[in-house]
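A lone chain, given as structure tokens: the form predicted alone.
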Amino acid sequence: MRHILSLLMENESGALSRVAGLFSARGYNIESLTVAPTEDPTLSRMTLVTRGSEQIIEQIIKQLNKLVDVVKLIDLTEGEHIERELMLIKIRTADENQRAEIGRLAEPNGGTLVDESGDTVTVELIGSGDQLDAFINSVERSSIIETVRTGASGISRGTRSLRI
């Protein structure tokens, strides 16, 4: 089962390396990983997506909580949450009609054309992983030049929060 783990951790060098090392040493896979400072400059928030049985996820959480850098951790998938991902996708276009078609495909998905250069167009999309996958599947594969995705970021709905 897919899980989104959200961690508050010390904003210090080596913290990310220790988390990645924990996964690597135990043979667990990280599907996506995002890290950035929070409103408190001494803390960073890490959002990590992984897959595993309930036992494996429980073990991962226990091991993460043992790391000195981890201040607090929650499994966002245990409750209602909002999940988003950013994607930039560069697509080869033959003419203005193709560019217009790509714009029409992107618009319902909240996409915007952020660059039109020569025979390419770059689209920015923000949404769930499934929404981004659907857009990719709606475009002819051979016309996709490059795809860049951030991985999931998530936050709990309502009053539930990750704070110290």
Contents of the next structure:
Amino acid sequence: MRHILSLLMENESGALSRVAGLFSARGYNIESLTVAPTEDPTLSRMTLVTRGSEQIIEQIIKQLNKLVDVVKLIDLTEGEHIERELMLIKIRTADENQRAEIGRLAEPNGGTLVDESGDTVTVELIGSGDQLDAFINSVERSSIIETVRTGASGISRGTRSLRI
Amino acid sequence: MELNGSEILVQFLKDEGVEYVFGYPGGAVLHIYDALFQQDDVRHVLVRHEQGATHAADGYARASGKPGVVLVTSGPGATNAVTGIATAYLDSIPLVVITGQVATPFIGSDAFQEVDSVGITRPCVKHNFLVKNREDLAATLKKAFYVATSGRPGPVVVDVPKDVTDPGIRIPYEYPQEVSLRSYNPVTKGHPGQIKRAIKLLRAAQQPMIYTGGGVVLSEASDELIALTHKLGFPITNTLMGLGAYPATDKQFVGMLGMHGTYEANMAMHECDVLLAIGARFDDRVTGKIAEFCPNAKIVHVDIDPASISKNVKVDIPIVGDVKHVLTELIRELGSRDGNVDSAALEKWWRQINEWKSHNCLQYDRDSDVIKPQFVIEKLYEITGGEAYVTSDVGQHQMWAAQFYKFDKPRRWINSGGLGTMGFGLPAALGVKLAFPDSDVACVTGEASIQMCIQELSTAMQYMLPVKVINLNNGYMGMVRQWQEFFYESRYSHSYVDALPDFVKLAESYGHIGIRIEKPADVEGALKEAFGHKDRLVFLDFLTDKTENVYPMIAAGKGHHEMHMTPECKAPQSSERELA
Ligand SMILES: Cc1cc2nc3c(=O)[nH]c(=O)nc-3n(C[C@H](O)[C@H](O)[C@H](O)COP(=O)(O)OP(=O)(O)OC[C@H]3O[C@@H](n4cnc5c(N)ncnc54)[C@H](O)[C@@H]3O)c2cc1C
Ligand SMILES: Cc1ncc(C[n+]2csc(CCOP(=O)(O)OP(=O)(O)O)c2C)c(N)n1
Ligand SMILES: [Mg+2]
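Moving from the form predicted alone to the form predicted in complex with the partner chain:
Time for the whole complex; same chain goes first.
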């Protein structure tokens, strides 16, 4: 099962490598990992997407909690939550028609054209991982020049929250 | 008080109550060594190799219950310490290892003797720190001691760049009395609801078993364990790390379990219906094949580390907490004298266990003309009255020491279980002797293991640490040879230790006494003589049977009921036993 873990960590050098090191040392899989500071400069927040059996996820959570730099952790997938990922995708377009076509594909998915230069367009898309995958699949493979994705970040719905 | 960084470090150790620092100097720690030189409160023990420093500090910690402290230089000093840090990590031993580092402006420049000590040690420490400012030094050291010794203990590395210890810059120092880490709050009390559920299960048990490990030793909970076990009347087994926490001579003790555990302990594990696991981590040497581990049992597991629970074996009633607290609660909840257990069922269960016991699985040939290693340990036990601190190295000798020295007290059996580090025994014995100068300390070792830290014989001389080295010299890496005999059709690939030194002369050249013993009849006399030399290190080189094997043995990946037994023992061999 896919799980989205959200962590508050001490904003210290080394904290990220402890998490990454834990995953490689114990052979856990990381689908994506994002980390950035929060409104509290002493804390950074990480979102980690991983897959595994219930037993493995339980171990992952316990092992992460054991890291001295991890202040708090929740499994977002245990409750209602919002998952968002940002993607920038640069696509080669032969003509005006194709550019319009890309625009038509992007818009219903909330995408915007953020750059049009020469024979390329760049689309910015925000959504769940699946939505971004779906968009990539809808574009002709050979016309994709590059994609860059932030990896998922997420937040619980309603009153459930991750704070100290 | 205004102090420079080096003085702060040393003053802090003093304020923290540190008696001994095990270390080895070098460029990055020279300022600190200079500060050490100018005081005599904190005593420095100069080892001959940084691995020795970590093992000596570790032995000191295991015997005394206090954290072991190590000081090494940057680069090779730090890398040499890694084996000892990992050894402590796998057995959850509290160490604070201070490593020198190149000065902060040089970090990352491949400077002389620079390695990323924090990076290298990250996977084998409980936590580590790089101190970037001298203002943070005292507080960081305080955190290090707190993290190392609380919760599930473990080694903590503090990497200190040279400029932080600059003797020219003084800042105010005050011993940090308080420490708090918002991200680190180990649990102590067990959940009362879980404790009640456990009691219910224990009372209903027909064929119960108690399995305890190193957590009982670490928690100083021997008395509570004895009280609970007596109250319940259940059979009890200990892991290799848990030996001594329950008296081996008590009649409810059925011996060690696992790969080289007793027939009765392993059979009882296999047949039990309720397992009470306390401060043990279901290691693969203990469980054997997971699918066949305690196939009929409901399991209660008490452990301070939630990650130990249901890691390898799914348990039914987890209790996260400190062993001492939880056992006290269990005893209280059990109330009445006999704990209200099913005594009729228990009586029947004991009959079965006593039948298993009657096979006497630890038999060996007592009429042999060559010295049997088991015999040496039995005599060691007799002559030291069971009161010695026994350290060991890794191999067959380690298993025989565990099987034949009946430890009645915790912290007397000191060995590397998790990492299985050859070279541990001798330096660990030195650490123990410093902690308990008036007690007998024996290092049971093999001719291969002892050579991995033999240089510490020199440290023993310098500090007058009269430990006794019991070298069970079978001329082989016996444990390796045994596996090759069993599983590789006796192809003894590189397990013969050729070109051995003359250990007697070697001991003498370090200034100690060396004795070679070749006949069974001389074993007792030699041991008596050695322990008679109260102020000398004696190296006893016992030439033992080269082909002796450790029994019982469960091959890796087999179940508890599939033991190989010694030919001396009449217990059914694994092939004859019903493989249910
Ligand atoms: C050659 C060789 C052969 C071996 N053969 C065997 C064998 O036959 N049988 C055997 O048993 N072992 C054997 N071992 C040792 C084995 O590898 C493990 O080291 C050992 O089994 C682990 O012991 P343990 O489960 O007691 O755990 P430990 O490593 O001692 O861990 C302690 C556990 O207690 C917990 N704990 C710590 N403090 C507390 C506290 N205050 N309160 C609550 N819980 C706490 C920890 O979280 C941890 O889970 C062998 C090793 C070697 C080198
Ligand atoms: C540092 C290290 N290297 C290798 C091993 C693997 N190993 C385990 S036991 C053993 C042989 C030990 O031989 P010896 O010390 O003579 O003890 P014996 O088994 O003969 O009693 C070896 C090589 C180890 N445990 N540690
Ligand atoms: Mg040997």
